[in-house]
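Given as structure tokens, the chain that follows is alone and in the form predicted alone.
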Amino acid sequence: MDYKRILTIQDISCFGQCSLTVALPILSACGIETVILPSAVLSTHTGGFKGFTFRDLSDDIPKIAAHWKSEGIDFDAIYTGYLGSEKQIDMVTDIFKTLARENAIKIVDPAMADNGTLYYGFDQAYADAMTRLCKHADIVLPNITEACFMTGIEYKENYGKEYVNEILAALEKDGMKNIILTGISYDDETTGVIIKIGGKTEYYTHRKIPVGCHGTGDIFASAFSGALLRGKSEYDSARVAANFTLRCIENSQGDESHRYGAKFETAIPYLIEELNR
């Protein structure tokens, strides 16, 4: 197996099982050398916690990137998650140009919204800046809320295939050609992932669990990126990531004290089995 190196750029939420505290162990379990570039440090994630601390690391990002460049450090893939500001989005665009190896895969998870609402501290100007970043990506991983904010299409909780096709067409019009659209559900029993790669559209479904967890988008994006670097196709990578995310949610059910995140660690052996099939 080739030993690939990935850079992931997102925040460190010290407590809460999301962002880099999810991405680093999952990518490492996939057998990928994982380098991190924190966009911010938070005491907890912003979902359901009050009074959390937030330290913006924007001043450090260009210095770290410049040091890596001077040392000849570069990457087979760059995967971005939560970015703290429009300024950081511009920094990531530059990193794509300067630290990516030839034919490197650039993956953007526009982690900024869910359930029809932007995350704390974000506005439409941020969503517009994220749209510009996604144009530079080889693959984008929005959920349906993020896709709506990037395209200007009204968010709906209940929808059909025509609505999803409208969103996909709008994302493509904005320059996103390879799209993994997550959280797509046409009924109460199932949910799934739309995989649109090179003009071909596929839909992978699995059973839907009514009670979700924080951080599952980061779990999915990290497992997808790891599987892709292991040589799996985009469809198979999405399938592996979706099944792994489902297992993480299943393993977290029934524990009311653990609503802040998913017990992804308990499902890592399952992920490794799936990758080796």
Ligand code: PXL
Second form
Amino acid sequence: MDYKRILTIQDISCFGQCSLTVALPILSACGIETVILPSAVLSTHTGGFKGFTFRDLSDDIPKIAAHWKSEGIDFDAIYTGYLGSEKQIDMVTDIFKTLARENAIKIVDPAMADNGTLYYGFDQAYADAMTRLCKHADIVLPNITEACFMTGIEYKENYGKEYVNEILAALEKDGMKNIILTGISYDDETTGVIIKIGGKTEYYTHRKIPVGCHGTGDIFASAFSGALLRGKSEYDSARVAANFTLRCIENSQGDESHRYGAKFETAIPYLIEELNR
Ligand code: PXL
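Output block for the form predicted in complex with the named molecule, input the form predicted alone:
Once more the chain from above appears, this time first in line as the rest of the complex follows.
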């Protein structure tokens, strides 16, 4: 099997099953050498916890990148998630230029909003900076809320295909070539992912679970990136990642004390099986 090396840049939320504590195990399980660049260290994620610590690692990022450059360390793919500040968004744009191998895949999960609102601490200026970063990506993975903040389109809970097409067209106008738009649901029973690659748009749907949990965007993005590096098409990567995310949510159902994250660990053997098919 081809052995690929990915760099993922996102925070460490020490507790909470999101960002790097999800990305590293999932990507490693996919059989990919996974290099991490933490954007910040938090005691917990920012969704539903009060008084969390936040150590901004912005000062370290250019130094780490410069050291890697001097050692000749580079990557087949770079996948970014939650970034601590606008300043870091510019640093990541630089890293795309300096540490990506020729033909490396750059994947950006805007990881900044959900259910109609921005995460704690982010504002429209941050969303605008994220839009600029997305222009440099080969594939972007916004959910519908993030897409709305990036395009200025009003967020709606209920919508039809026309609304989704309007969002896709606006993202494309903003320079995003290949878009995986998550959490698209036209009815109460199903939800799914739009896969718009080049000129072709497809829609993968599966069963909808009404009660979600935190960190599922990171689970999806990590499994998608892993599957893509394992040679799956964008559509198959989105399908495998969506089915895996669904399993993780199913694992967590019925445990009200565990809404802060999804129990993804016990579903990892299922992901590996799907990748080996
Ligand atoms: O799962 C996204 C995420 C990642 N990192 C931090 C977060 C969140 C979502 O709230 O707060 C720190």
